[in-house]
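Coming up is one lone chain in structure tokens, specifically the form predicted on its own.
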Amino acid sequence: MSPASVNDNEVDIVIGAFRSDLTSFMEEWRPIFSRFHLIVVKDPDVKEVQIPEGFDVRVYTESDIVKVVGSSKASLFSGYSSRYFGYLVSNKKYIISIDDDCSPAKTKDGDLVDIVAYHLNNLKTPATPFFFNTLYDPYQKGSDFVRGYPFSLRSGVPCALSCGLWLNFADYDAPTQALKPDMRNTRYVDAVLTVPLKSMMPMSGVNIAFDRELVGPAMLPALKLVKEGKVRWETMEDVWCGLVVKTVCDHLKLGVKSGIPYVWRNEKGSAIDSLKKEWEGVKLMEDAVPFFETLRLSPSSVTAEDCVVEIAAAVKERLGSTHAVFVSAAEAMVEWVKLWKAVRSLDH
């Protein structure tokens, strides 16, 4: 990789705190995170958060959330959705989000994977969604455009979202993990690629980065399962968010990349216990994915905010009759855009 130049002041690292003692987590990440500003958003069920000294960190509690969004909307930011409050209050160009059950991965040479440098390299180099390059990302060191790739498309488009991957525990759903309890991801594939235009994807919030100025309003909490839990496979909020932001990127001619950087995911929770909780979400995707695959936004939607509002209206109209959770998701999307605009107005 040829690292992109990193301005420490243009990056926020957002961490959702789902346990009280973050000491070991923070110490593992110190070599990578210590030079950047951190936003830690405490889940309402966590009483206190222990963070070692030496970090530029701002911890947000439930009372902080209420002060910013009001008590009636604070419920948007509970569980894994708490991290979205960090997205809301950040004023940096780039946001990197990491779960507190992740450790730094190591390259094949044994070096720590600097997820900040890798994510920023993905975001600061163009994406190529309109024509697939068979040699992965042509902007990575050691790669280029293959024979037959149109020169008119080689300038690419801005990359708005970088989706990293996981070693050890991959981001499987509960049924897959329960069926194959001993399966681990041990392959470090040193590659990244652009997700093609009109291809939907199940985005995970475990290890991602995005350009807040381009798609911040589309990185939203919306779809909450009735039995949503406290481990990743008991939620679908990030998967729904991924469907929304990919639709927005396709419409606005922005790119999404998937691949490096990796993190090491540690075990958390029981897939068997989680199976019933997530099963609702598994079934919902059978309706949601065809909807997003066929959705086309109007030319009048020229910003991420416009796109989200239009998507929300379509969700309510076309999916609302199939399940009440879609109606709630549509309403949450509209509320999110209002909150985004209100908080942004305070910055100016």
Second form
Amino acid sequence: MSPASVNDNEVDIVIGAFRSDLTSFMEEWRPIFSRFHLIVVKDPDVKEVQIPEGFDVRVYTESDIVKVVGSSKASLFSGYSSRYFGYLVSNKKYIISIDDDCSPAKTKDGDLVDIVAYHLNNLKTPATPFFFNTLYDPYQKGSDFVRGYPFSLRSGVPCALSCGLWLNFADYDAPTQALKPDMRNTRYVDAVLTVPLKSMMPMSGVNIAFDRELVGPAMLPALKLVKEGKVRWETMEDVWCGLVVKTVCDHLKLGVKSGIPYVWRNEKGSAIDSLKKEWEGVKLMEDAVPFFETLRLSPSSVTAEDCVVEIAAAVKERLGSTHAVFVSAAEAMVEWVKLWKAVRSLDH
Amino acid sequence: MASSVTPTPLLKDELDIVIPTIRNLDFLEMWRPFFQPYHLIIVQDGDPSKVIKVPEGFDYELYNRNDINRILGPKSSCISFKDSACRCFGYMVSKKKYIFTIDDDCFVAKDPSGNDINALEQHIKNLLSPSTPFFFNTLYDPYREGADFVRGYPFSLREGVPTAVSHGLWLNIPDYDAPTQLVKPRERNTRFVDAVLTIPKGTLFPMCGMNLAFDRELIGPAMYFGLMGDGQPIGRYDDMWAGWCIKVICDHLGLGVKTGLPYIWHSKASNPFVNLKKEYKGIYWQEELIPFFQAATLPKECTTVQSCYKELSKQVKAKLGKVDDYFNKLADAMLTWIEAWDELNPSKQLAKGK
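We have the form predicted on its own; now please give the form predicted in complex with the partner chain.
All chains and molecules follow, beginning with the one already shown.
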């Protein structure tokens, strides 16, 4: 990889903390994270967070959240959605966010995968959503556009979202992992590619990065399962967010990349236990996906905020009658945009 | 999705290997361990009086220009001369379900562990497992060993659709166009990307004919490689043209196209100046062709590959004829091809595979 230059001041690393002792997590990531400012948002159920020395970190607790958004809105930022508060209060251009049960992965040569460098490389090079390049991201070193790729499409579009992957415990759903308890992802696929226009994909919040200036308003907490839990098998918030962001990017001609970098994901929770809970999230996707696939936004939506508001209205109208959780999601999206604008106006 | 590794069927009586050649077939020696069980269809381009020597021990049929003219009569006008596009004649005369086509400058590649890659076996794996064009799986082909659908992937879409095309890649000399070759003459593709993925519905791609396999029964009639070479204003767009046509038709019929593994080792870089002359018009024309294919829709009454292809040829004539008269000729040639295909393959109209 020929890395784009990384300016420490343009990155915030946002972690939603589900455990109080982050010492081992932070030590593992020290070689990669210590240069950067970190935002740790504590899940309300977690006791005081412990972080080792030598990091430039700001920890936000529930009372901080209430101070900024008010007590009635604080519930937007609980559980897996706590990290969105970090997105809200950040003033950096790029955000990188991973789950607190991940360790750095290693390349085939045994080097630590520097997810910051890779994510920023993805975000700082154009995306190519309008035509598929069979050699994957043409902006990577040693790659290019192949024969037959239209020249007018070779300048690409700005990349707004970089979705990374996971070795060891891949981000499978509970039924899949329960059926195959020994399945581990050992395949390091050395590529990143643009997810094509109009193609929807399931975004995993385990390992992502985005350009806050381009799509911050669309990286939102909205879909909260009734029985959302503390393991990824029991949440869909990131998948929903990804459908929203992809729709916004497609409309605004921004790009989404998927592929490297990898993190090493550790075991957490029990797939069987999660499976015993109601399969709400799985059922919801059957309605959500067709909705997003046919959704077209109006030309008058020219900003990410406009797009989110329009999507929220469509969700309420077309999905609201299917399940109450969609109504709540739509309302949360509207609230989020209001908060986003309010916090932005405080900065100016 | 097998939890243990099941052996890939050889399909030796169901697959033909189609090879266009103008020089010699020495490259087959390297492929012998993998290709020898199969029947080869060799399409000899160029001077028909030249004798192409096929290495011993291979079961093959060989067609030169005289054979093509004899078999197709006046319809032979749709088959290109002095261009590897002539290979599609091999697709037409084959009687098998599957085709694998490879160029004669493509050799066996090695994977990162140093093992020889059996490209044909991987193509068969790709074709025999479903595709997933309706939703992108971030872990690529979920049917590969060690992979699966990720969290959030709708369960109703996990059955997938039949795979019509398997598009392989190339290590060493990448398939660049002439301008890129001129700017980067030394660039080699050294990155082994261990993935196969479905190209999503609605997305076009540049299909390269160097290392390609397809289900002839599902999509064969749409694999026409166009009018290239001698007497034509364009070259090196044969596979591109076929790729855009098959993708529109696959999207319409609910069939899948995969790209990625297997890799072959591409040994020969063609002359970029010669390539530039061939591609020159294509570089301009593709700016019109891509929007045409992106916007192309087929009526729901088109339920067979042939009817889709004929409808597409009508649209080519109507919308691209004004770009250049070449496209009028090409549209006519597309119809000639379908007529010839149906004549040589009379038993059934190829309906969409389900």
